[in-house]
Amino acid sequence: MIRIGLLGSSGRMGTLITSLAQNEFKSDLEIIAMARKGDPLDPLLSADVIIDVSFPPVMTQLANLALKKGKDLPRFVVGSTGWSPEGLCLLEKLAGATPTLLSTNFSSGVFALSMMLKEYAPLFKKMGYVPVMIEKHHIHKKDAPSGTARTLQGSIDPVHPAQVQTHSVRAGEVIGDHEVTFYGAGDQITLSHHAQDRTIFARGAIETARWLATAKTSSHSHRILGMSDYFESLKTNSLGVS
């Protein structure tokens, strides 16, 4: 049975994988400790690993308790988005004390979006396509563009990812939708997802989180890890780090 720590437990996808967790993942594993805002951090540490849907200042202070306890360290699935230079220099420091998963993203599509766009956007770009991104979130997301949309910036251009067009939509109830329309003189590319429900975030992490405690970890190369290692995982039964 693997133990489960859960950052950010009252938000929506804390809600979401609490209710996963205690029904479609009950068999295999359990949240052992919950931390809402204003709860004591400590005891996460005591779980193999620990799901983060917070916020990074208060990751931020997890993470420094870890690095503090130094050793027998649970392993972390940080989702929180919004990190600065700092804040990823904190992750690294932990990622090289356990291994540490950050992804603006659990979703098995918007991963696929990602890799297309990794593989094509330099083909469309020679050919004179100009890519330009919407993205779509409801109106209490506070970060914009969102952390999705930096992700795929940088897939589309990882040298200048700030460079991309990138138009942001805060209305109503929107889940989640990625557009990504490259222009050309005579014709336009397309490339989106769409999010219908958010339990697809929240079974993602748990998934994640799954693969994370369980993975061996002989060739981890204290790098922060991210859903490509998880997904090649997938095809070599290992970490796919070197």
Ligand SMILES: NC(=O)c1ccc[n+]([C@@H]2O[C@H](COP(=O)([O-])OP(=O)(O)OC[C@H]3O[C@@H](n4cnc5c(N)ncnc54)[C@H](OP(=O)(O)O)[C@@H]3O)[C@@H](O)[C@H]2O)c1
The other form holds:
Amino acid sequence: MIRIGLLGSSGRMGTLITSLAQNEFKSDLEIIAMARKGDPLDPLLSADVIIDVSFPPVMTQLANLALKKGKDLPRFVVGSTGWSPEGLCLLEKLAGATPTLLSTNFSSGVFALSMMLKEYAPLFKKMGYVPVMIEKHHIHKKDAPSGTARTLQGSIDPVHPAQVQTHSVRAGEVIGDHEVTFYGAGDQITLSHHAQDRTIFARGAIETARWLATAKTSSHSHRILGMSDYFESLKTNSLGVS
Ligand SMILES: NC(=O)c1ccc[n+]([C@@H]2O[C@H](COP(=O)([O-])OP(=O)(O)OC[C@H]3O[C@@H](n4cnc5c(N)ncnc54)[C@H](OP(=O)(O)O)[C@@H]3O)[C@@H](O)[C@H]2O)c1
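Follow the form predicted alone with the form predicted together with the named molecule, if you could.
Following is the full complex, with the preceding chain placed first.
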């Protein structure tokens, strides 16, 4: 039984993860500690894997606690978005101490979109098309552009990701839409992903945590892992060797 610590348990994502853990995944894992605003974070560190669906400043506090503790650390699946370069440096330190995966989007559909963009954006650029991204989310979202949009910018242009023209819309209760249109002189090509149910992210977080808990550590690469490591490793059950 995999023992999960959940940071951000009362939020939109945390509530769904709790429900899936108690139902669909109850034979594989149990949530042994959870934290919302005001709760102590130390109890989370006794878990096998921590899933973070809070916000970077909160996860930063937990990462600092973990690094201070230093040994017998849980593994980390970090899903909060809006990380600063300093915050990412801290996650790199954490990844050096214990397997740590960071994903701006746990859905397999967005991973597929990212792969398609990596494959085709260079070709479209050579053909003269210019990419423009529109991302839409609910009005409660704190960061813009979304973490997913930033990831997709990197898939389109790994050298100058911030130069990919990106527009953020915050309206209603939109779960998460990402649309990339490549504009040519006389036509357009559009690739897009529309989340219809937040459960795709919650299920992805749990499946990733289950993988991280059981993956072999011998090849632990000490870098921050990502969804590509997860999908690649489904073939071999190894950690970050791809
Ligand atoms: N990777 C992905 O696939 C994915 C998908 C969707 C969202 N996200 C990201 O996941 C994060 C959460 O999204 P959400 O929509 O679930 O947000 P949310 O509904 O606002 O939930 C945030 C959670 O964080 C907790 N929290 C806030 N401040 C805290 C503190 N100081 N100490 C401990 N807990 C604290 C909240 O507790 P209270 O309820 O007590 O305030 C709540 O449980 C965001 O960063 C979002 O961008 C990632």
